[in-house]
Amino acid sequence: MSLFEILTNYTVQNVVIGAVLLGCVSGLLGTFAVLRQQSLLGDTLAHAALPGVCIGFLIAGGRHLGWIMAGALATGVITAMFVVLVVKRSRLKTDAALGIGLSVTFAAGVVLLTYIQGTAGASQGGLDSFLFGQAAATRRSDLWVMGAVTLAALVLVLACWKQFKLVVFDPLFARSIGVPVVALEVLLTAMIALAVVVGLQMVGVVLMTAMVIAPAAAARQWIGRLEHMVPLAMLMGVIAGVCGALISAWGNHLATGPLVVLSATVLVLISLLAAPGRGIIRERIDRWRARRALGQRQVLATLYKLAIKHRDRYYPAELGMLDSFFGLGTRRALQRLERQGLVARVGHMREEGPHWTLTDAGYDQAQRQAAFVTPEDGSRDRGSPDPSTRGHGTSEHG
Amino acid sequence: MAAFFGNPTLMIILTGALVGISGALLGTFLILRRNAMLVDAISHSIVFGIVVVWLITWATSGPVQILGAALAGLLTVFLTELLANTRRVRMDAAIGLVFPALFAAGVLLLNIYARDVHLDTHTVLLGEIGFVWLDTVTVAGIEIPRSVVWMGTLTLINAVFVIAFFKELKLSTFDPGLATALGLAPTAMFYALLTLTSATAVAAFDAVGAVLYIAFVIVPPAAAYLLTDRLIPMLVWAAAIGVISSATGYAAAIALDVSIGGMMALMTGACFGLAFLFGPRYGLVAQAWRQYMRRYADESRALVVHLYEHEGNPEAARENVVPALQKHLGWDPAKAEQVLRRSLRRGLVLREGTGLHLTRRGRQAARELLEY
């Protein structure tokens, strides 16, 4: 299929739409969770929403999106309930309460979902799809009640914005101006279980796990504020399902689903690697750079105690001598004080190799640099008979 | 001989019990030490390896299937380490973007060259535990379900690890320093156990699946940490939950004509959810009974202070008598008739008429709160 013919095509409209409207609410709603620190919730209420798929469909007696969506939406913050009730009131942590939801929820789903293929029968069509999702069976009438959810929760994070953050970031001064945080809590909480429950359609409830994440945590490589990390989350999330969709079209219609997700994974390691702040890219560089830079100014600070040593300003010194001191070679780090002006060829006693002298500016330079570094050590260097075996001694050490 | 593994529903409980109790043995350890997310991550990500031997090999089980597919679950746990120790995402995070990208590879990987073979995307969360009779293998001239072959080595094999390394895994789960300083390695415990789970969650797959497993893993020995505070006990507790779950969910999906295997695994919950209400110390109702023993208690030695205090003054007949307690105590008549009938039936007040005395006990006790 060429690209004109992938857009022009209802089903493949439909499923990038879906697309769209996942990538906007995962990241929406994934970014409080993340930050919250409670990305594996959102692993949790994706499972949890298995059996409720199955009650909204045995409650509207066939597979209407909006009764669905419903009944996981329900399990979802049930399960959320559980989680913090054994948190609370056991000796259980966190994670035993999270995999206890999980497997537990799952296998209550996996239980009505083969009692629904035993009474049911065919009408029972496509609710396995739940499971990895089933982007290609999306109808319109989907998109709408997808939309609509994705509508509700971008209105409720923009009425809420500030009471969000403040619970976000510190919910113990949030409590003490008196705002409600526990019921936040519960809402933003809630709200995972909403972006689950859009994914449903697309990705299905084993995946949805990675949409609640990834976007979110990519977009916080790139940008701090909370302002800003929102709406770039939402756009990792749409590029993300844009990706996926257009992909799984163009190769012959792939699993939609597990392509979004693996885009998903794909931006975030983009965003590891290569945000500007963040990236490992760029950290990389700069441990490079300072790496550079201090050994540039222990060859300088050398020069400078060889030439105080012989009370010779210009003293010229060896590179063989400076390479063996510093146990690797040196003449880059010189070439590049040379191009900073700040050290000088000399030709003395040329069967001994090249030897390397200050400049006046290098000079300051060190002057400037040791009394930054340790004054007392500089003034005492002053009068001290032999700095440089100090420095020879050292050395051998290292 | 034959006949026991001819029988498919024993067959079947039996499959649900070794994949319960090879599950407690490690689950244990797991929750102890807090990794049981691990588990979930881990789970989900041998379906990669699988599908990865699977298409190397062609092989769906056996020593090969089993190894390859607890390479990725180890690689899970050491990509997930990885991505956290760049300290760019949390540790949950970093296990949330792990295992669904492994996970969704296998599953494309299925998607792309496996559209019509035994390994379908159902078999590979739910297991098929009911048809675990129809394929034997002939060992020592007794036709053996192959799964039950497998799940028993592999519970044979966590068993010897656990019995063999107890000291080892006791000490590292609960004192990781202590264990360091000892120089017993409390990492390579962590990864041998992982393997473990990993090498045991591919045997299982094909009876229960991949997320089913992780209720076997982690909701009993969850549920049996409800129940004690020893080692040995909790182990014990786990495989036992482990094997109930097994048999009564077996009669329940019969009983009601459903999954097998999610049944076992929803009565796991069952479990959990009794031990979590009535487990005898740390359940709901003994927290709930204890707490009301507590202030049950409390209001007693209100009352006996408060008698000792005026007892042999000018006031204590205008103190010591039923009305003053509403008064000084600011107790409401009901309750306060409440606290003295208890106290009466323990025999720390006497009354006569209005008036209240201490018995030689009561003006003990008060004595004892005073002087502490």
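If you're wondering where the values come from, they're calculated on a predicted model, not measured in any experiment. Residue numbers count along the first chain shown, from 1. First, how it differs from the form predicted alone.
Between the rigid parts that turn between the two forms, the hinge residue, out of Ser271, Gly295, Ser141, Met229, is Ser271.
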The other form holds:
Amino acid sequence: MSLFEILTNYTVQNVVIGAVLLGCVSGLLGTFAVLRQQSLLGDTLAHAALPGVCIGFLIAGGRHLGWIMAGALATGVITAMFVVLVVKRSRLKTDAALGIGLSVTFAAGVVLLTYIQGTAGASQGGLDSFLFGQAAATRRSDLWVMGAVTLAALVLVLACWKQFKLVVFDPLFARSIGVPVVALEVLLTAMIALAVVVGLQMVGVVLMTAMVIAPAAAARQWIGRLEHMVPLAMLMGVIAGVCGALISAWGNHLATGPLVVLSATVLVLISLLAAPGRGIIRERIDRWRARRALGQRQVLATLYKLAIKHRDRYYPAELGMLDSFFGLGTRRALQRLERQGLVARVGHMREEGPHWTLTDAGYDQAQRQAAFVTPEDGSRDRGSPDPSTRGHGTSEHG
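With the form predicted together with the partner chain in hand, show me what the form predicted alone looks like.
Keep in mind that what follows is only the chain, not its partners or any molecules around it.
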């Protein structure tokens, strides 16, 4: 099947539009979950949606997406309230309360699902697809529901942007100026449940956690400001959704939901490795540069101390002695310092090997470096040699 045929296919168009809506709402609300360090909350709410799916099915008497999403949202919000109540009223930590909510609601959902599958009627067929999603079953009418939920979430976030920002970054200050922190936290949690509900048809309750967390986690690696992180997380969610949908359409019998999650995972891995500020590669490069700079400063400090000890500003230090002192080769560090004009090679007792001495610029920098390290040491300059003193007068410098 060519790309044109894929894009003009009615089912694929529905899936791609649904993936775009899912990516938008996941990135938008997942950002607040990641910044509030409540990633496990998304997992709990995703599993808590299963009994709501079954209850919505029982109330509607069939596979009606509106009732199913309403039921999933209700059980998700109730579970979130349960977690908040347990944390506030008991000594249990948040992770323990989330674990209880996740296991209890998922067990209840499996029981209800088993009950529905055991009843007569063909309409319950495919209800278990909400566990892992069934994107191909998305209808145009389902997209209107998903679009309305996504638009409602976007409007709500824009309307309460300043309040949400305060609650996320400084809840104590927000409470001190009269912001209803608890109410806003409950609202944010309910909205995360809303994001889970949107993804039921596409990804399913089991994998929806990844869609809530992955785009925001990837965006967090690239950008620190909330104003920029939210649209980037939405963009990454859209990219993951569209890529997963197109790969699923391109291949044969490949599930769309898992492919969407795998696409989001690839974005997270790329961000973890290559992000300029927080990426692992950049961190390793910065650490390597810091170690190299530290080695240069240590070599410079050693040459300075030798100059002070021998009262000779241009005291020539043998390369072999420096290697023995540091326990490793210092030639490259000296060569880098030479290119910076801080040290110079000198011809001194050639039978002992190459020697190095500080230049005037190197001596001044080492002196500032020593003063910065030991500012309280008033005796550090008592042995400072006269700059005009030139011992071992075979220096090639100056």
